[in-house]
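Let's start with one chain on its own, the form predicted on its own, as structure tokens.
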Amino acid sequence: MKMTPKAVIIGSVLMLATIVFVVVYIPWANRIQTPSEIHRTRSEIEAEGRKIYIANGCVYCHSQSIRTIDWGKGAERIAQAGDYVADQPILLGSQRTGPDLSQQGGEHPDDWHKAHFINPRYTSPNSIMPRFEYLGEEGIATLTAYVQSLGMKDADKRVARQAYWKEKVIAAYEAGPEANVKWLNEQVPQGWRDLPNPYPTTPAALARGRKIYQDFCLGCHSAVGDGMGPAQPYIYPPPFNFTILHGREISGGIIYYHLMNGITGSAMPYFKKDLESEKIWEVGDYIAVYFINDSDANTEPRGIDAAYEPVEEE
């Protein structure tokens, strides 16, 4: 056969037509359209913030995509195929510069997130997400409609679970720092309410503590504890004022409870995903010793101290 311009042609179209066979044709004919156990119609304006999510190159950071090798915020589901029948185009995402959204609907109360999208500094010190002030109110209220659907009926019952929560916290707040206080300790199982923080307050341990409180919790609480960060004007009720527990009973395994586990209903979100446990407990402890004047640090019941802390002198 004599490769002439004709048989170029040809061979050319019939390459690309196998090409688009294999790659395009085979994968639609056998696409998944049995939505799964989780999907449900998005409202109109989760679907009118979908489009300023998009509009915005929301993807360019952040995933919509769970595997089985994730592990973190977000990886509370495995994504299936059945998830994602309704979308148009799919939001799968390819890099996590933040991170991952496909469950993150419930993970904050919508105030957080007011906050967040107006400055993400505000919420999460370090973050280099860009502000969007810009979408002004009613979009910032609209794409936050869209963040609260990621996770369809799963996402549904965590945002009920705020909504609930928030009247709560509300109405403990609306007391009085002294029923605001007592309401919140309550809500501590009695084992942490007993225990002490079991690590020594030393310098290192403060100066880890305050790096961790820098990273993590400025924002909200601000530079001395006081909950008059610049996130405070969006967020109600405001962040906790910790100077307010001075000579109230308070321990160190309160503060660690919720430090880890967070308060549903709040904008005081969980860190048992983000900081390891001695993590948690210097940042307690640095609260403690700076903005409480009140730490329970090393003391009685104890255990055996790990082997990297200081030896005291008996």
Partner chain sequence: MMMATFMGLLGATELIAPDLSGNLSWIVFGRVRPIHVNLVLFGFVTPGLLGAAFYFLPRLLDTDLYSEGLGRVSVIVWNLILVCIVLSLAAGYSQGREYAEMIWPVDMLIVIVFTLIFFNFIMTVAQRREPLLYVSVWYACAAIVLTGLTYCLGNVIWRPDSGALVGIPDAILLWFYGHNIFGLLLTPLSLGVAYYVIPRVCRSPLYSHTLSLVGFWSLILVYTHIGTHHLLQVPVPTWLKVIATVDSVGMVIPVMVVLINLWYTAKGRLGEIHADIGGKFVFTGTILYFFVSIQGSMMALPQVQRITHFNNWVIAHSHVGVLGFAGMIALGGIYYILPRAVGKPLYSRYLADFQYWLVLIGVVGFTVVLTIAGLIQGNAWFNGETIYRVLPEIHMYYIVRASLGLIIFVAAVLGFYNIVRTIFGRPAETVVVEGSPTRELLAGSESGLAHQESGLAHQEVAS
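Right, the form predicted on its own is done; let's see the coordinates for the form predicted in complex with its partner chain.
The following holds one chain only.
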């Protein structure tokens, strides 16, 4: 074959044109234009927040697309083409340095986001996400509006649920510590309330609990458990002060339940996805021993002893 300039240029451009036709034009012509069942249009402030999201490169660390194999944040809904019909540009992302955000709306209340954007280490001590305090009060609020819309109609339902419970947790908090603890305890199903921590307190378990506490809770509840962590100024109701819980009928089960499910409406997140059962019991016991000074670990009713537990000397 003789390679003349014409052969090179025209030949390669023709090939490119054919390929563009097949792999770009045909998919475009046959694109799915029907919105999925969760789709809705964005409000003005949400669209504005999306621009902030683009300008600050959130897309390099956060994907917006859930796969069939995912377990983490938002994994309850697998992405569909109809979710993206209004996205220009589409922000799928190619790295998950941070969690997927496609279903982020309503995962947390607004005050959590505020503390988190001001400094992610406040709410998540191990985070490597940058600080976005420079966006200013208004910028953060706009960005939060966008983040809370991720997941569209499904997000709206979650956001409404946050708002519903927010009123209740604020009312309980403002009624004073006594009433707040009582209200919080009452929200826990009776079975859990009656349940002591079934595992004994051991130095090893406490050391592990301490590590979990530092990795997850420190920014809000503080190193001494008084709720005055660096996130405190941005969060309302403020993080719980564990030291007031002494003698207030707190059981291992109550702590476990709050950790597992979080306290929707307040900034207290759920830890069901991050922590396995043993870790939740151990961080719970760490709080109980050091901050509440009142642990029910390994008290009756305990049922059958777990195989690995140390044998108590009577």
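These numbers were taken from a predicted model, which means no experiment stands behind them. Numbering follows the first chain given and starts at 1. We call the rigid core whatever largest set of C-alpha positions still superposes within 1.5 Å between the two forms.
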* **Threshold 2 Å Cα movement between the two forms at residue 9, rigid core reference** => yes
* Taking the rigid core as reference, does residue 294 move its C-alpha 2 Å or further between the two forms? -> no
* **Cα displacement of residue 306 between the two forms reaching 2 Å, rigid core superposed** => yes
